[in-house]
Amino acid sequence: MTKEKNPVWAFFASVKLALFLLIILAVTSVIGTLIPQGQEPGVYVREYGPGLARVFQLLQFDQMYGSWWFVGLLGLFSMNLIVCSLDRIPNVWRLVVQDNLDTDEAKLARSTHHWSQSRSTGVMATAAAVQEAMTAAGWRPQQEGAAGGDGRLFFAQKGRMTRLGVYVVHSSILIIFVGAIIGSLLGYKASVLIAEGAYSDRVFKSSGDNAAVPLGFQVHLDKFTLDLYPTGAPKEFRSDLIVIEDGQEKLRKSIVVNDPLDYGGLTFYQASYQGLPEYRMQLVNTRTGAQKSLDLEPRQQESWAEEGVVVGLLNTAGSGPTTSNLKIWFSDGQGEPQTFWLSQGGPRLLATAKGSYQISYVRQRFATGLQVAKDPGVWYVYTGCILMLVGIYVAFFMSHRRVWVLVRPEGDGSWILAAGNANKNRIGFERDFDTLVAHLSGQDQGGPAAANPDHEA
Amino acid sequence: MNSSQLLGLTTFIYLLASVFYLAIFIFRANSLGLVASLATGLGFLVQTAGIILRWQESYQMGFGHAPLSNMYESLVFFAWCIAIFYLYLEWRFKNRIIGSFAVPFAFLAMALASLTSSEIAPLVPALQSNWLIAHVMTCFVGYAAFAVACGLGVMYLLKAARPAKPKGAPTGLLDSLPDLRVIDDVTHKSIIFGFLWLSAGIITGAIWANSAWGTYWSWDPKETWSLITWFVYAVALHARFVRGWGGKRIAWIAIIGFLSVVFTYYGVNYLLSGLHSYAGG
């Protein structure tokens, strides 16, 4: 092969370079915890002077982790990972799927378990007991002919496939950079800011210019809800969403955080919402008990014509987007027109010269903020991180074991070689192997050999 | 009894067993053998109780939910791994001397939680999944099993800066520590154990995220961290395997590696901004 010679692929299948990367990858993702991400650059200027305001612009600094030299270690990283893979699979391969019977007793004898015995019984009949013990150990022996004919050979394996476990790791790597890609190159990130009672057709991209996307289909908001706990904390933000598509409803869905709304490839996540200036009231006349709802907007009166009664609002209070309190003008024509705060969910009763009236805040009119994701690469990054998960532990967990026990004649009796190895966890193998040697010695009280006793007879 | 005199027990009884355990350690109190394990045993089920107890009493004040959703909270299941995995190693490894470097770390776990505040508060929207209890569980049995990989390294670098002594010299302090070859195979082992349970944190995280926002990466400080975490266990884990690092260098790492994870968890709430808004809690 060439690539035993190619300077190139013996740069990218190091593991030095594997090394060199983790650690380069580790301590330049610092720099954007340390520096903020994403500002104006006249943040940067104010804030490290303009000299290093510079040298942050040329490494992008303010948006370090899409940055030309991080992609481009991200791109190296990739590339690590895929050569020393391919550099190292065939070798790996031949180990998975090699004839392991094909060995012989010195080179048995190198192991780094063995044990060996000397048995009264003939070839056939220690063999037939090694077959046994092993299966009693827990191993399924394969057999063939040895030492020239006239010995048998036996092999057991568990785990060969577990050898591939680290190569399912870095596969799991490169196939969540692949769902990256794919999110980043046919997906988008945008939001919307939909008023209860109306819809929107297109969302705004999060990114660049915020251009606008057409979603070939509307989102209705029909009604938000904001639930308090009694701390004042916030409990619930929920929109009641609409779906619809060339006139006819989709789907309908209301929408909390951590459980958004899905529709034609497209999600729809509760993100914020705004309260809007505009407060719908609802009047009673307490004599004859006709009733009217009224929608408000500061400094605009409205009027309920058939009582005669005209209801301004001329102030607002409240906190954050949402408004509790509302300074109210109200007359119904007989005498002096009057004015008082109201506050939601608490009734005021009004008494004028005609009649009596009562008014109540009733709700303010909501818009939800909808955070909306495109990302056909969100199954992809799943997948491989499931492969991690399961790579991982097969890699670390898991070990290609193997046993060999060699039976060949000796004088009238004859002899046994055991010896076995596996690629990781050598103390655990250590016990496996002390158990196989246990079943053969017939040492093993009160287990398989000990109960036949005729085995070492 | 409510869950923090409980939890407040639990903090004592950690206390207790580490100066047993180290008592073990120092003096050579091996008498007292028993004693710390049953101590450390005892504070893990007054602790699990507490646990339990905690969980109810946020059903009883309306908005339950499990105790996995502030600093408090995360820092007594930090305590509660670090235990659980401390106790299995010692039945399986055989070996006291581990808890000398294992339980005090339990103890400091459960010390900085009664600095923070203990209350139960109902939880925000954006917490309100299941993935908050696959991610802060994940997370925290990776933590645990870094902070004892760390307390083994620490054990190991003492154990390996003795000079070497003449055959027939009185034993000494150092002496009653575990085989070299064994502390680095339990500080291996803790630390691979960790770095799978460290991977599922960060991917019950990302999973959580894009539920919650449609973005499962977004580069935020904390989740930034605990990738540079996972990159300095990866380095351990490779210069093992590949080019047999061992002993002091992987010993090194492992206290490298849970500094990085004291940072992930509890540095960048108090000196960097971002999504990981339990910082005050």
The other form holds:
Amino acid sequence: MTKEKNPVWAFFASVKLALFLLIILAVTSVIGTLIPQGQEPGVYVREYGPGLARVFQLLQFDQMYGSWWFVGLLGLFSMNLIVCSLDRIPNVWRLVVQDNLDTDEAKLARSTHHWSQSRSTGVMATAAAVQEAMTAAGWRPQQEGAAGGDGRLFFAQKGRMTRLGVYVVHSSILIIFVGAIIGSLLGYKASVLIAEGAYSDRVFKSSGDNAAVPLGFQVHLDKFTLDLYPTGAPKEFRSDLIVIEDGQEKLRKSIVVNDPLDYGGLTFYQASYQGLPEYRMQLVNTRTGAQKSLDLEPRQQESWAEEGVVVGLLNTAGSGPTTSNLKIWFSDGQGEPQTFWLSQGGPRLLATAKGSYQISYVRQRFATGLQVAKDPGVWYVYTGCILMLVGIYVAFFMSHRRVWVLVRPEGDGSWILAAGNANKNRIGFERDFDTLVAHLSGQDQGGPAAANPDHEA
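If the structure you just shared is the form predicted together with its partner chain, then what does the corresponding form predicted on its own look like?
No partner chains or extra molecules come along with it, only the chain itself.
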């Protein structure tokens, strides 16, 4: 049984199957985009009602991209691409490598694009002029004796490898699928919360039992910066991270949303933050210049023993995880203690019986929330995407263009027949062919050719 007669092969080689799968994948992808993925069941019940939530669960619309039927569609589409390519590439390759000088001359006169002209010069002189004209028109002609041995046949082509552009696209899709499979099998998503000044040498998987995954290095949060709008809503949050491995600083980067840190095959994304009930205050003796950093927590006090100063944090006020005001208790052992509200950031001057102190700043400490992704297949995906762009450009914007010029003896002179074709972009090829004809006819007439009635556009 030949390959073409095998019904299984014919099924997978079908272009109709490819179109059907593309439409199904496009529609289901839209559904997967509109329906939030990976949420708790209660979210779907609350958003869509118990009936639709049940349907989503049965059809796995809540985990669609990992569902057996969606993976099955991708597998079927991959098989379709492979079989289509294997089925068609042999014929395409024959067109790429075929000997175009072994061409039936009768077909040249029937080409959509053809042109002819009689010359007063002999065959050899006309052949030399034809070669010069084709070269001047941007072609690299090959030649051999025409059938019958009484003439010359020239052939030139451009873009023969562009016939493979569509198979580059096929390959790119398969490479992207391979990258996705590698990422799914060998990669993971995790998260970690790191307080300012703290280190973490592990992350915790976002799925399953939230198992801890050792990093093999440490991530240190050197500083966290939170910018707010006048309304108090977060404008931007930034984490200054340091990667430390074997006791050496390997990388330092300030990350924000959509500008992650990459190290050791892992990508750390800025995802969230959490305000801590801890505040750092900088206190300065304005007379001596002495200064001290104090770490305060609510309803606790810290001492500056050398100055006899005691500072306590009585209360805080703010919205959400951020604190905007702090109620401070201050005493330097002389006179009555001072109690006041202080806006975060300071400063504030405190006059006492023995001098004055300035709170140069006070700021809340934060912990940064990082999402961590390990995806060893991502470079396959990037490579596939680049190949896809190249393949699409070649497949849709380039073409295989071929021209032949036959020189035959005619009486005491000679006769020229030029013909050509392109597998795509016929309008663009028509311009190329007109340029070739202009050079061929211009040589005989000493200037650009007039429109030739034999040239059929």
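Residue numbers count along the first chain shown, from 1. Quick caveat: nothing in here was measured; it's all calculated off a predicted structure. Basically, rigid core = biggest C-alpha set you can superpose within 1.5 Å across the two forms.
Fitting the two forms on the rigid core leaves the C-alpha of P298 displaced by at least 2 angstroms between the two forms.
For G265, a C-alpha deviation of 2 angstroms or more is recorded between the two forms after rigid-core alignment. Remark: with the core as the superposition reference, the CA shift of K250 between the two forms reaches 2 Å or more.
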